[in-house]
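Next comes just one chain, in structure tokens: the form predicted on its own.
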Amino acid sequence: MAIISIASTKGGVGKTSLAFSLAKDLDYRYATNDMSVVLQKYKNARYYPRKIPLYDNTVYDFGGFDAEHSEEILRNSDIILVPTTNDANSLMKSLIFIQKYKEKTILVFANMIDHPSDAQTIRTKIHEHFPNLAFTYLRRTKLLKNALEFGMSATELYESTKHTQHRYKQAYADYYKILSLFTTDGLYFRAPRS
């Protein structure tokens, strides 16, 4: 059992199609506070506008804005996953988010990505202010958000056909280390250190 969140106070970092395809793949609920097309697309997704209750195995996707009433989730999560992007603000947005929850769990995943150096970049700048973080980065690829406007997981796209196996081949293996930190005994995660 466990609590995820992927919380950034910076849109357009790709927290929904993460979100969305974990919770289908773990068949965990999805609940938010920003609207989305996640809600007409799987049926354990919840929409709360005012106060988002606190569930286990849920994965909680906070939209690009603060949110008084998202701090008791945030506090109780297992884990807090925080996208960035490739750019100063995106940057300063996720330092200041961690550094309030930095007793927490946290994995930051640099997200559409064009080069593995613009990763580093990134994991060198965050690892400036905190040097044990754990750090991860996915491809600027359309596997989440094609999986998400088909309702389906990564996993699920990826593994409809050999061709789609072909295509999301990189991006897949770049998803699946998110995927892989929670056992199915459980779910739990484990720290990633590389």
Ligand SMILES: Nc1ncnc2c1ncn2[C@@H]1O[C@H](COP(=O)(O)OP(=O)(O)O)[C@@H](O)[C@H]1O
The other form holds:
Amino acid sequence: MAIISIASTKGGVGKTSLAFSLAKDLDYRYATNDMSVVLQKYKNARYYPRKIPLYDNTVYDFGGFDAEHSEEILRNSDIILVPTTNDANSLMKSLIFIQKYKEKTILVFANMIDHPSDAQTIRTKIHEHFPNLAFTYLRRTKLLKNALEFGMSATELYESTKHTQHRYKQAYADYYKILSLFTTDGLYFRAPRS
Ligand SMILES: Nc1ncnc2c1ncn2[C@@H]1O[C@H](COP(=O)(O)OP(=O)(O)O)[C@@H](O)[C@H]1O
Ligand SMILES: [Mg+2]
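Would you mind giving the form predicted together with the ligand, to go alongside the form predicted on its own above?
The complete assembly is shown below, putting the previous chain first.
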């Protein structure tokens, strides 16, 4: 049982794709302050243009700014996932965001990674500022995009055929590291370690 928020002030870094898939895999609500196609694809998805209610068992997808309305939820989240991509602007925005919520349990995930060494570069930069922050990465993949298109979670798409298991093997392994934070050992939630 957990309140999971995915937030960044930068768009296009993968918040919505990941939020939907995690919500569907965990059978959680998906709540967002940002219009997204997920609303058409997932029955437990809700759009709140103004104040978002605080619910347990929910993945919050916080697009754009709107700090005012997301602040309370972020403060009450069990974990905040902060996506960042391999560019200076994305990284800077993530660092500013992390600074603001540094008392919280945060997992930074570098997204759309072309090579694991890029992830290491990002990890090093993050750790220069926040030495103990939990970090993981998701390589560049069509897994989440295709899953969302079919209205499937990453797990559902990955498991659907031998072909998809082969095609998405690596990407699913990356994704599973994040998913398993909420499922391992029958515990629905445990804090990530860095
Ligand atoms: N790991 C990834 N590799 C490649 N493309 C990705 C990855 N994660 C997300 N994307 C794509 O990037 C685009 C933006 O993702 P989205 O989830 O909408 O970001 P945000 O919600 O942060 O704006 C989408 O086309 C999505 O399919
Ligand atoms: Mg989005």
